[in-house]
Amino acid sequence: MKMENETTDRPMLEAVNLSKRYDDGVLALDGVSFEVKPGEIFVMLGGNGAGKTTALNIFLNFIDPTEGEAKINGIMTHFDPLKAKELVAFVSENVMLYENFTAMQNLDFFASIGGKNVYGDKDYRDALLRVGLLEESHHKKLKNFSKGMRQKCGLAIAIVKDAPAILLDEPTSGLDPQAGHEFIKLLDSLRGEGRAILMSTHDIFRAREIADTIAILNRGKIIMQKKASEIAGRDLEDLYLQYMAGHNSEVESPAIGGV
């Protein structure tokens, strides 16, 4: 279950002028564009309501864009969602798994519905060990798992699915420092296999630690997008606050002037 450790010129994940206006009039995304190539980790930072989760939901075809396109390996997700979903795995903040199944049973179930019928117990065991889930937990029901253990199980499912693209929504939220460190090490390993990883997070420290590219979203717009190498040596928290303050003052200044 390994991919080639190389990047290509073609993006695996691509947002093209992506916009989403909900029925209540809220503009959740406003002309967002970015790309994630194989072997890259793209991190979206931003507060609640910034548009991060909306972007992920469009890639997963949970919702349709109002304008623009989300593509997975060139496939537009709202035109051919089934084909696009074959190429992507998703791990959310609250991993939705079957609580009365064991870790092994969850992997077997999700592998089966993903068409991966060639795997056996050894493959599932290897995947669970790789994400740091101790063997003593492999045959325990998930209702007894901590949040960190559930996150590991979710990532093991992504590994078994062998998807070239992985989407993560607040994956380190609620994890203790040790679990967070292990999680980031695993993402680095998956990147090394050539997977394209798109992650939404509030965790500035982890973003700095793992990202190849960092984007800051605010009110549906990308207000900063830079390679990690471009901001090396700078305090990412200070940079984040500067961009947020500058963007918010631009948005509010017309009202202050009465124009």
Ligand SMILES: Nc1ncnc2c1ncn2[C@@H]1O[C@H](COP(=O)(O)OP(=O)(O)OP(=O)(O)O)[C@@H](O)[C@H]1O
Given for the second form:
Amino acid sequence: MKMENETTDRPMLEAVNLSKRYDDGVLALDGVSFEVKPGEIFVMLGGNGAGKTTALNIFLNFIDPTEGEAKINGIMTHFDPLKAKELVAFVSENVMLYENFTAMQNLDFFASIGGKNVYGDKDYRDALLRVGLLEESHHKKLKNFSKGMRQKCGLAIAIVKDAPAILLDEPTSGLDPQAGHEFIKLLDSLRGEGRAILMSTHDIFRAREIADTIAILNRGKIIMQKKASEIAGRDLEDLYLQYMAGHNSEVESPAIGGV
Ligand SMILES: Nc1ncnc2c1ncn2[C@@H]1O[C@H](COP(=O)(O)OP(=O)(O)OP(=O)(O)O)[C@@H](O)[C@H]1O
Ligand SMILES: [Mg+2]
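The form predicted in complex with the named molecule is what I want next, because the block you gave corresponds to the form predicted on its own; please supply it.
Whole complex next, starting from this chain.
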């Protein structure tokens, strides 16, 4: 299963000067630009309130940007949300799955709203097995799933939807070390198929382990962006603390203000 534009150099996900000021005046994102090509994993690191979820929510068209654009395969998410949504799968800490549906029913539901209603039980079963959910769990309701199982179910949806873009908000938070490791291995295999992956995390260790590119966000701005290979041999934690200390010691205008 190879993604269509894998051979091109065109970004699958692109943030162009993305800014978001919420109605109460909080400037959550401030001119953020980056791109994620097919077969790449882009990780956003940053403290609480840095703007990571806001950026993901704009890509998902849950909210509109105040300025700038979020594009999925060239499609601007706030102009053509339905087309953009067909290309994307989302896994968050509180994955939006239906609690009273079984894993199979969730896959069927999300595959059909993703425009992929040609799939059947065998495809769902294969996807669930691939993410490591054993057969006995396939017909269980999601309300009985552990957090790790939910995250895996979220990735199974991405597989069934055949989504070329996968967005994840703190996917390994709260997972035990083994579940976290398995999840990262799965992301690695999805990258190998040419999917573009954009994720947020607080976990510096996992970021270093999986990312192609790491961006540190602080108060809505990217204050550092590096290829993971450039950080090899250097301690990402030190780098993170150093950048954060540098930026937070500066006198900055407050993030809250009029539009
Ligand atoms: N719906 C909203 N209305 C107003 N302000 C908001 C809203 N959502 C987020 N914010 C504010 O925007 C800023 C960025 O929040 P965001 O949730 O994007 O950060 P984050 O990097 O995801 O943080 P965390 O690591 O805690 O999840 C914060 O100051 C937050 O309080
Ligand atoms: Mg968040």
